[in-house]
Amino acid sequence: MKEVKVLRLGHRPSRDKRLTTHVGLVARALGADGIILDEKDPKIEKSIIDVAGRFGGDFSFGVEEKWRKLIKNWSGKTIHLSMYGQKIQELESELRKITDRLLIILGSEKVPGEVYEIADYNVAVTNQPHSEVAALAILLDRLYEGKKLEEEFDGELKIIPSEEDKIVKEKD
């Protein structure tokens, strides 16, 4: 894929912080190149820029109020992760195929019934209640087949794995 961005659609500033930047620290680490959000969260932005800068990697943070405008007007592909969904099992070969720019729309509160009708897709990774996070971190790891898990980030630090401690090491 060309590029990858995540909508997060829904973003209430007074509940949804957390959770908001979760799915952007997932985005970022899994795959994807930006998140977009519907609603100005300067908060948001700040802390999931701060991570990209500390850590690696380029991403992006965007806000787009004129969201169904965005979804009609991408000039790649759109899909619209929702646990009434088409399975990922059942789509995974054909959404690795797609070669241009995506957009995940992930909601937040209930998403609109015509988001249903414009993604391209609507996928879900179970038809029972679950995280937001989860499915897009299940759909990037599906998408990438694995390959993002073992990516390196060229950032200030480095969480070295270990069995026993904490070790994270700056950049020389």
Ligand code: SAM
Given for the second form:
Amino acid sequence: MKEVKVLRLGHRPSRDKRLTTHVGLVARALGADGIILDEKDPKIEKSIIDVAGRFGGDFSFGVEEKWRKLIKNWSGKTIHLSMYGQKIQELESELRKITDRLLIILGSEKVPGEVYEIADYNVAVTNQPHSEVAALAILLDRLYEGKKLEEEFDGELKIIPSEEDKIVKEKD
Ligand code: SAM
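Moving on from the form predicted alone, kindly provide the form predicted together with this ligand as a structure.
Once more the chain from above appears, this time first in line as the rest of the complex follows.
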């Protein structure tokens, strides 16, 4: 995949702060290149960019209110994550063959019906209702077959894995 972006639809600045921040952090940690919200939220932008600044990597933050146009004009493939979609385990090998740019679409509340029609794939991580954070994490991990767990970020701060302590190393 050339570039992977996550589009978060229906973000409500008054209610979804933590969840949308978590979508961004999971996207970054597990291999996506950026997040796009359908509504401005400077606090979320700051917290995601702060983490990326301290822990490293190139992760972008964008806002696109005209999200229908974004999906329709996306130069690459689009995957909409939904419990109503096709089972991920039946599609994953086909999805791994995508060499284009990829846009992963996630909802918050009810997603407008047209998204199901304009997305290239509607993918379910089980056909049970759960969370956009979990669905995104599992999709990215399946797409990259676990390889992103090994990725080094080269940030100002680096956590040294430890059995019993919190060890954080600062870059010299
Ligand atoms: N009730 C909403 C609907 O009908 O669209 C779903 C709300 S759910 C809390 C928020 C988002 O999590 C969904 O839009 C979808 O992107 C994701 N999601 C939840 N369960 C999922 C599943 N089983 N598979 C894939 N994505 C899921």
